[in-house]
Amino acid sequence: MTPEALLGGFTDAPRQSARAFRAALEAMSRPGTLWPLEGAAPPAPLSVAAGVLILTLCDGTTPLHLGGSYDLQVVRDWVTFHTGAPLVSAEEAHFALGTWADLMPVDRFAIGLPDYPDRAATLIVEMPSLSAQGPRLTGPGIAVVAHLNLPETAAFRANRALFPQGFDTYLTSGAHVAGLPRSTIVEAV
């Protein structure tokens, strides 16, 4: 185990995880809005927001896939030490973490079953930046319209066509997160 793996977790786990869980729920409930996340100092290349989501949403019963450039020993050790989440292949994952390129092709992740759409994967996509610009978002949780820079639109449009099945997505950059549930309609601007 790398020494960095022992550092960077929550210092006040009950309070910090409760705040982070609330922000994660708000981000998914209000697609296209940016929410701050704080309390973790994960090893590079993880952003603060991605680290906080992992600490909040993963435990020993939530299989996690680390994509490409995030499948590093220091990240593996950090996740294992702080959450106990089993590290698995993309096909077995409940959560997947990486850049959009790392997670390609996204059709290998679980989209749920017709009777159990909740058995879908949630992707945590690390972005260079997040902004309220880009493709037009409409649907549940959006009063009129929202905008969010996305790594692409085609995959999210195809994902929406699978509704109520499909994957959900958190986009992270620095200390911010935005949610994009499968119910969101994505249109190119």
Given for the second form:
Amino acid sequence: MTPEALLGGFTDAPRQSARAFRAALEAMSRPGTLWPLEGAAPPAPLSVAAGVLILTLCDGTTPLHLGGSYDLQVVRDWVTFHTGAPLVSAEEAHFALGTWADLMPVDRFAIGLPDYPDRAATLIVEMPSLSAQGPRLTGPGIAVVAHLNLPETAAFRANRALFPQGFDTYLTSGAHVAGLPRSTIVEAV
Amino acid sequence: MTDQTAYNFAYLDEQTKRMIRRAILKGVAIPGYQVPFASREMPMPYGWGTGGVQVTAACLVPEDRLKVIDQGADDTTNAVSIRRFFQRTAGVAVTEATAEATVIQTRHRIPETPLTEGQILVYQVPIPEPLRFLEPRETETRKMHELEDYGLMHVKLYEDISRHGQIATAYDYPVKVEGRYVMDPSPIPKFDNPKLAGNAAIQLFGAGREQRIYALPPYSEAISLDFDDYPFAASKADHACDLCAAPDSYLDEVITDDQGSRMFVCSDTDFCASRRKAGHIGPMGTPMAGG
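Cool, the form predicted on its own is there; where's the form predicted together with its partner chain?
Full complex below, order starting with the chain above.
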């Protein structure tokens, strides 16, 4: 285990994870809005926001998939030390972390069962940047319309067509997060 | 070393809160769908809001200002004890004013004052399954939700009409969420049903004994089930509040003696008190000190 794997976790887990969850809840409830996520210092290439999400949501009961460029020893050690999440293949994962290219093809991930649609994966997609521009979002949580610079639209449209099944997505960049639940209708502009 | 007798922030341990938080997020992603979760024993009996308390505990941050209501009232046993529970275990500020609260836990009412972005409304739910009294088997109701087979619910509403001449369901009135899942709004009066839809706040529902969490994201569609010739109508006692004269709030009927005297008062105590402070006085009301 690399020494840096032991560093960078929460210093006050109950309060820091509470604030982080609140931001994650607002992000998933209001697709396309950006929320600050801070409090952890994960090793590169993880963004602060992705690291905080993993500390807040993952533990020994949630298998995690590390996509291509994130499947590094330092990341494996950090995740294992701080959360105990088992590292698994894409098909078995409850959570998946990587760039959009790392996670392709996304139809490998669990979309839940017809009677238990909640048994679906949550993708944490690392982005070079996040902004409220780009594809048009409508659906639950959005008053009229929102915009978000998604990596593509076709995969999210195919995912919406599976509703109520489908995966849910967090997009992270630096210390910010945006949510895109399966219920959001995505249209290219 | 910190105080070994103190509770963890918001009572629950971190592993439990993570499990509840994951369930809440899936609930938000699938509006109206009941997500199973491993409900914990809480230091209060089932039926006193153990589901709502667990959802509130998972959502609270130290900066929150918590309001707890029971049937609209801030000063009843259930509301007071839950409010004190979180004052003690989470150290959060509390309030009775709807507009000042960031998290509101409620039993059976939606506050009269419109909610805003940044607020979370947590409902205590006794029976989360809207089809449960029509079909007792969980395997069957789960299949009915999967197949979107809600004919039984319409039969129930139809039988109301054939027996009573109108849809007699006055509380716990089922809604269809985003055109997909039929959801039990917890036993709120049907007067409150229109406030479920298009609400700016996040609405979370927790059922502790039944181990289910579900959610309505902000600005979601929630349509009360009805028929073209018997449309849904939000109903209330045909009266104005006797204390604050509000003509449009949900009223409780209070028996005042053994001679049949009665009065109607707002069920939302904060709404009623703030109206009286603003100078609205009903026939039996007395002015309150301005605030």
